[in-house]
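Below, in structure tokens: the form predicted alone, a single chain.
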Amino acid sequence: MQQTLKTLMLTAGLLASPLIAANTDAQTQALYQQHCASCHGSDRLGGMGPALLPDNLSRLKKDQAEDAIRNGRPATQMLGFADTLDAESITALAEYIYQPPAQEPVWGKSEITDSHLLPHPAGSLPDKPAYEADMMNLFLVVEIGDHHVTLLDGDSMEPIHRFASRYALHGGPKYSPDGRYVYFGSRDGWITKYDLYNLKVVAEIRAGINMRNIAVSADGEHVMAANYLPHTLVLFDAKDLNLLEIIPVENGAEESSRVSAVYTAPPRNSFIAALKDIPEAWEITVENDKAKVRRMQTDTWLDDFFFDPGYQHLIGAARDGKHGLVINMDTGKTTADLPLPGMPHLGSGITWDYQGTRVMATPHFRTGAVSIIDMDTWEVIKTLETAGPGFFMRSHENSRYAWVDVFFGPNKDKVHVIDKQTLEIVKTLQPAPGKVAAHVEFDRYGKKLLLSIWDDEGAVIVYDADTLKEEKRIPMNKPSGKYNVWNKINYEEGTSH
């Protein structure tokens, strides 16, 4: 028998009532703590099930929410309540969990420590693989149709293991130096540490609420979140995720910010934190497990950063999309200003030698365009244009080519490969048309590269690198970031950091 709200207000007597319509909400509420928070919390901040509050649910639509609570998501504990609620209740429902709840929530030291979860301590488990492959060619391909990992075999192209993950992923997986552990940072705050050689759960704990991402510390002794709420930086032990510290993140007039991305700089043996709502950049140092914050000023918000080889300087994109700044990281003053029209994304930038000098290049989220830029006299070379606003690019120190999708627009079904010499598109690839083809990551020797297709019934494509030519499709759910060990322990040229 399916529940209305009608027979809730008639429950409790409020049918007749000229309160009504100031009571929906109160029903709404009721229906939500009856069937949803046993899974998301009483208060929406997640559980078994992911956070509902707006600003965690920025990638689900309105009318995908209400399939998810008609219908249930395949692969998950999710259940469909078709049967249970009328389209009324499920409407209401969608409708109640975008909106913002009454007051604030809190996720403080009591808070995260309480999540804190430890099914396979340090040094509980064996030392060696369970498994033969080059454990330096693995790949983490990260499907967020069912919110699946698999991990890929790199010489084989073979997948080895598939696991759950928790909601929403975002900004990819870190690995520890020896590429043994993998560390994933979810929008609802989780970090999981997730042993290679074991294929199991080591540690997990809730860091915040909505988290951007996380970063390792180039020793592989710390693991540092970055939180849009609260607005905190939050420092762990990266052995089991042991709390260290809770960084509030604000100026010196007290006003505080949501953290965009905190990024790892090994030469500096530090992390870098980019802030939405302070017109600063932070290097924070750890000495004893504890904190200290090195505050640089900007002249503008800058929203995403790039950083040459030697961590010498950072790149941001300014807020307004036309601009960038390049701060010397040792002085902390601007030293050029770049025209960089359309919003680059700088946090998909890669490097690469041309003619003697090193370039940097980037796509754009708001023009289609890449821009490649002389990081010595940090002049724009070229803007080579494209079939359309991009989202990724990647390379490799081995290969002559780099490859940028066209995520935005209705060419999203194109990838351009760009020779890196000629600064020239030699080759546009249309490899399942109508579908988003998106994100490139080659394997450890620059000789392969897997591109996605970002679809339910996607694939993660295998290309030889000089050939271009595709080898084979390995089917997938909606694969989005691939990783590979090697280059994202080495910090390859070709990939993001």
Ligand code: DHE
Contents of the next structure:
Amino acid sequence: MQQTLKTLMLTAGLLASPLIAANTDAQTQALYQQHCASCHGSDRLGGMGPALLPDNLSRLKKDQAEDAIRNGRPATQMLGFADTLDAESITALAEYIYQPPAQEPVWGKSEITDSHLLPHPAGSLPDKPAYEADMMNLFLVVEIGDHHVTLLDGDSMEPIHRFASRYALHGGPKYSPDGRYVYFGSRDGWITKYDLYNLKVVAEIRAGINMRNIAVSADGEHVMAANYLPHTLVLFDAKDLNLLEIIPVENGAEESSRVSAVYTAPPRNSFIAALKDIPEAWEITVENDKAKVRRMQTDTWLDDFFFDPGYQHLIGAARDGKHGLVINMDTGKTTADLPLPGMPHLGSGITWDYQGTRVMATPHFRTGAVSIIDMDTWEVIKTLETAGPGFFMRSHENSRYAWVDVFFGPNKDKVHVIDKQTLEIVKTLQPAPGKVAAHVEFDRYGKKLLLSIWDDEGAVIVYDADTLKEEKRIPMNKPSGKYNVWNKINYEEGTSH
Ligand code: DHE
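For comparison with the form predicted alone, produce the structure of the form predicted in complex with the ligand.
Once more the chain from above appears, this time first in line as the rest of the complex follows.
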């Protein structure tokens, strides 16, 4: 929504009175077309502003939507309408955008290719960084408060650059294998390719209406997008984000499925997709830019995958939230059933060496517990009690500690530090009482780490990874995930991939 449009209309007398009322559905729709459509699309699929459909808004409460219409959103082009629309109309508009559209929106080949933006085609920008820093120790920090990303120097821990992102990025940004480029995915379906050498967006494309995440192939050649709406996986060339293929996600019996997420499996040179509505996991290989799908039937609906370091096993959370299944990736057969009551958040699991075996650890969304699992025997060897359900877990090969947050409940401002050899909590931090403290990422050496204070007036806190002492706070607007280039491109054992 542009203030200019509104002001022009007022000046031209097109808006009869500064305060407009909507009493019927037709009037509300007319108001939407008049005030919102130019930025959010006449079909509510989004444009310069985000899509305004119920699924896309599932993370925004209705009163927050009303507040955004009334007062605008700081640091965006969305300005307030309190002086133009009366309270009833604002409520009616907020109600309207939570109604499903009369017809299922379409996002196919032409919609995707029409959205393609290519400000800097491959090869058009210098191949040398425009600033001095250890390019392997850079961090990206996603600030979801005002939809920005900060680039941080991992040696000095000083911000280098801050830039606007698409609305509501979700999932980890994915780096090219050399660490020069990063690919962001937004919940609205936008993929943005960004050049860290030149600090510029080089290509963008909208893969879907409601997207979950993206994955970049281990060879850096392809990007795959996982969508809730439509029910598709979408393959792009990583160079300029040209569309290569739309893969309908169906089981052959006319049942289609949302895609919960797509992951890259480097040793297998494939992508793995988790399906929400069909009890199958898919492995997708790409040859000559064509995708080949291998379906693995699973005993139940699986979500939220984790993989062993060799990508021989997939561990998926069962939909009932009570256990995890281990699937052998070669045979597609279930090899173990793990008792994980409390809805494990496997996606944030990490692994380390413990007494000569590899263990993995995962927090749970519903219970205050971290489960530690022997990856040889697939036995839960320890259930650590925490101060509440957690979201993210992190460590680094060079650190003796693993960190887990308490994301939900009265202790949401606490973070536990676990000794990876005694499997005990050795310290509980509460860096900003009352504010969620969550999501850790280590620097490339495992010597320092960053923790988010998840608040509009939040910060990223730098800790010494050995002494656990706070070193500094860098103010940020609801910083969520942090992503270190070296850790990500080397698939470091203590971080997400
Ligand atoms: Fe996420 C990653 C799913 C809600 C912040 N989240 C992921 C991934 C999945 C996932 C499958 C891994 C994809 C990847 O990184 O490529 N998330 C889900 C959900 O199903 C859930 C519970 C509900 C939903 O509506 O999607 C959910 N996630 C959230 C949030 O509420 C969070 C806290 C705030 C937000 O931004 O929406 C959130 N999710 C994140 C972050 C990552 C993530 C920061 C990347 C973590 C990482 O370190 O890699």
